[in-house]
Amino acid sequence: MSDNAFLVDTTKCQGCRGCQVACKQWNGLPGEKTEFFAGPENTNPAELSAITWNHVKFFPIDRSNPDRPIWTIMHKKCYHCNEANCLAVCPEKAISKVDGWTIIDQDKCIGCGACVNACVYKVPQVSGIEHVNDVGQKIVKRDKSHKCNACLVNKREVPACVTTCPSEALSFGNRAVLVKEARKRVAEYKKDFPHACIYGLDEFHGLRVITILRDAPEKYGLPTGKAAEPMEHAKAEAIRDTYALLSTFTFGIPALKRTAYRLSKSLASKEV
């Protein structure tokens, strides 16, 4: 198993969004139709989607220290949790760890959306339509769940987002080495930003995308503590069982299964 990870250093990000486009270029993903800015400041689209696997979020400027306003710009993609909720709840075993990366097997995925519900980071998304790239390959299939695959599908040594990052806000390499580097940087950043921290050391038993932040993770909408612990086995099992039970009434036909799951989900949400 590879020990590799990504390091995202928000203090170095200049917001050029090279990563967001490089990912689309390498993976043949289409552009999204947007209007104005869907998120704060220049953020667009609002979040990750089935055809946007890398996302740059621009937070509103923080003027609490008038001498040194802070504009945080954060690269986000699948965090590749060591203990991933998406993997735990997938009733079709379509999600697995490949070389430590969380990968969705497109042949097994039935687009039920269990992973979408289970991911606290809102990473995987089920595509409503099919996307064919310019050389005719089906890049994003309809009714399947999609997200960053760490450039394991269109395989390359260093993922496209990292290759393209001009200011070294993104790096890729051995996780332990990157953690050490992150600790060194944070010690330095604390001089200017006393709450600077590393996110992803322990969340979900360690993330494969670790992020250096100038302030507490909550400020950037990142869950910590209990909210960032893997789902209990029993709960994951229950979710899987529910989906599995439903599937016995659908004769194993994916389209029927999907409809049943969606129905059950909407019923469940009504009960709450």
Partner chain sequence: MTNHWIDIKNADVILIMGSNAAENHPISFKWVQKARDNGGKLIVVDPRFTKSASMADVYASLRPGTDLAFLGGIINYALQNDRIQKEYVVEYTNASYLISADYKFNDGIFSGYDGGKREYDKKTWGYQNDDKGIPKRDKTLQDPQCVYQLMKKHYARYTPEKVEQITGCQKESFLKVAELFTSTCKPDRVATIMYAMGTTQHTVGTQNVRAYAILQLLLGNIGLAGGGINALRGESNVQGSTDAGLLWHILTGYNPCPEAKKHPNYEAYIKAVVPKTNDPMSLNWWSNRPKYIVSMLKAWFGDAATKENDFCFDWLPKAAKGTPHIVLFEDMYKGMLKGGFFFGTNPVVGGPNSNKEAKALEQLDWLVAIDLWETDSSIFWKRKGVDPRSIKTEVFLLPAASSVEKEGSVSNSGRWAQWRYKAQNAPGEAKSDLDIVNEIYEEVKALYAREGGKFPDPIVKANWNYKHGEHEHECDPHLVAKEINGYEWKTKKQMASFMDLKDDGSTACGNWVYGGSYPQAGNMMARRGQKEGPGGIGMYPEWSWSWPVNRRVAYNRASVNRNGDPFDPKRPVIKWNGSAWKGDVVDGGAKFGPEAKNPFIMNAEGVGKLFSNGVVDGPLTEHFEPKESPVRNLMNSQAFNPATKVLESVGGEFGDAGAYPYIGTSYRVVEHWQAGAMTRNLPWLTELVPDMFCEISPSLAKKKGIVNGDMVRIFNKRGSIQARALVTERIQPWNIQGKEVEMVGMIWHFGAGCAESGDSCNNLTPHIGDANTMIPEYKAFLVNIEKA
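The form predicted in complex with the partner chain done, now the form predicted on its own:
Shown next is a single chain and nothing more.
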């Protein structure tokens, strides 16, 4: 299994969105239909989606020092949790770990939305469109869940988002080495940002995307504490077991499979 990870340094991000563009170009993803100021401040599009797997989010400007206002910007994608809720709840085992990364098998996905509901980061999304890229690959499939795959599907040695970042806000390499580098940087950043911290060391038993933040995770809308702990195994197993029983009556029809999952979740929740 690969020990690689991403390091996102929010103190270096310039908000150029080069990572968004590179991800779309490399993976053949279509553009979003957006409008100005779709999200907070200059964020556009507003959130991650089935066709936007890398996202640059802007937060309100820190004007505490009128002579030196500071932009707070964060690159976001799938965090590739070591113990991922989306993997735990998927009734079709369409989500698995490949070389340490959390990957969705489009051939198995039924678009039930289990992963969408389970992910506290709101990363995977079910597509409402079909899209074929310039070389004829059907990258985006209707009624299937999509998200960042760390460039394992359209494989490359270093993910596209990292290679295009002009300010070195994104790094890719051995996780232990990146964590050591993150600790070193945060110790220095605390001189200017006393609440600077590292996110991703322990959340969901460790994330494959380590993020250096200028302030507390809550300021970035990132969950902490119990909200960042894996789903209880008993609950996930109850949903899957109930679905395994009900799915025998779906005859392989996707619409019936989605209905069976929703019913499974409802029944299992009453039991656990």
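Since this is a predicted model, take the numbers as computed values, not measurements. The term rigid core refers to the maximal set of C-alpha atoms that superpose within 1.5 Å between the two forms. Positions refer to the first chain, counted from 1.
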Task: Exceeds or equals 2 Å, Cα of Arg258 between these two forms, core fit - done: yes
Open item on the list: Does Pro69 move appreciably between these two forms, meaning a CA displacement of 2 Å or more on the superposed rigid core?
Closed with: yes
